[in-house]
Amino acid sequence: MNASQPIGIFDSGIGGLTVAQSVTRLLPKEQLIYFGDTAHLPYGDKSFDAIRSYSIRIADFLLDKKCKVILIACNTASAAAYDILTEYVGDKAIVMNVIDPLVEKVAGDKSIQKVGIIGTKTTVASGVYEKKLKDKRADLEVASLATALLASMIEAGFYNNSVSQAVINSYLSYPDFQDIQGIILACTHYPLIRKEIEFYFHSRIKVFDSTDIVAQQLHDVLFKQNLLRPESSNMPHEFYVSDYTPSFEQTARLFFGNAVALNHSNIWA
């Protein structure tokens, strides 16, 4: 590995572009290669075995692109495939996920005695957040809720409006959330509804999402290993999807904050 190599980021679709956007803000000199597995989305209702298989194939694609980092910008894939992908990739690249940085941040906040978690069905069912949080702080109380409608709602463009607020309010009225001091947004789609979540709680609790937290950890890891690119790359960012429709490109703009030209790369062909 060397500092001039790009950073690879992948997700089940385009939600991970929220993480990619934060990475570009914090690390503007780096080149990104993003892969969205739109042919298999959503991962939230897939088996762990299927997600691991997809993740290994995507890792091969990013390794072929000479990426120095493979960042799993998907909570479901992080829960299902991080360990096996770390072993598979070995020393060819640094493998990172979006769960561990959030766990470290929340567990280190002593003002939080009880935390809520919202995410996909598979992420919540895995119990990965609860286990990792308890490993860090046995005294921390955790309440989790699968919020299956939120990701598809956001991709359909329903956020920051009365429809989305009604759906969010319905989920967040979950009785176990009534006495939380913080909530983890365990899906990379959810930063787009962060303001609505804060509104529901009247900003009285802390809201944690993976965008800036993960980008900061990526910076720290690259700095420690002397892999930060010293000069701005003259190579443009590259964005790939395994299945292309014009609507994906339109939605990608919502998640990345700028126009994104998606390249179709069916790595299963």
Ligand code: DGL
Second form
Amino acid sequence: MNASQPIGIFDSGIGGLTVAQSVTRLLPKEQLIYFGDTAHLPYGDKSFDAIRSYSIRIADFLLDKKCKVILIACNTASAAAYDILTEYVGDKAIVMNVIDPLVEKVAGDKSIQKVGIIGTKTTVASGVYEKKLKDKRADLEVASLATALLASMIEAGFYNNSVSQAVINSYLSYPDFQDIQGIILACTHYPLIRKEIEFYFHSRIKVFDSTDIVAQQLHDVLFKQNLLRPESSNMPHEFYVSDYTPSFEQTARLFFGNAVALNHSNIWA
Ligand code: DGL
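I would like to compare: after the form predicted alone, may I see the structure of the form predicted together with the named molecule?
Below is the whole assembly, all chains and molecules, this chain first.
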């Protein structure tokens, strides 16, 4: 591995772009290779086995592109496939997930006695957040809710409008959330509806998402291993999808400007 290699990031779709955007802000010299597995979206209702096999195939693709890091910018794939990918990739690249940095942050925040978690069905059913949070802070109360519609709703372009606010309000009125001091957005699609979530809670509680927290962790890991790129890459970021969706293109352009060239790559063909 060397500092001039790109950073690989993947998600089922546009969610990981929220993390990728924070990474480019904090690490503007790095080149990103992004893969959105839109052909298999949503991951949130798939089995662990299915998500593991998609993740391994995507890791192969990113390793072929010579990535020094494979950042799983998806909570569902982080819950299902982080351990297996770490083993599979070995010392060819650094594998990172989006769950550990958030757990660290929330467990260390002593103003939170009870935290809510919203995520996909698969992430919530895995219990991974509760387990990791309790390992770090046994006294922390946790209330989790699978918000199955949200990722697909966002992927279809429904955010910051009356439809999305109605769906969000209905989920967040979950009785067990009424006495929380913080909420974890355990899906990388949800930063796109962060304002609507804050609006629901009248900004009374802390909202934690993976964007800047994960970007900072990535910086720290690369810094420690002397793998931060010293000079700006003159290579543009690359964006790949396994199936073309207009919302992916739209969101990628919204985040990274009109110069985004979208490549359609069916790595399963
Ligand atoms: N963005 C993903 C996550 O963080 C998954 C959404 C989905 O495909 O269901 O879990």
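Small disclaimer: the values here were computed from a predicted structure and weren't measured. Positions refer to the first chain, counted from 1. By rigid core we mean the largest C-alpha set that fits within 1.5 Å across both forms.
- Please check if V23 moves between these two forms, taking a CA shift of 2 Å or more relative to the superposed core as movement. Stays below the 2 Å threshold, so no.
- Message: Please state whether A252 has a C-alpha shift of 2 Å or more between these two forms, with the rigid core used for the fit.
- Response: The answer is yes; the displacement is at least 2 Å.
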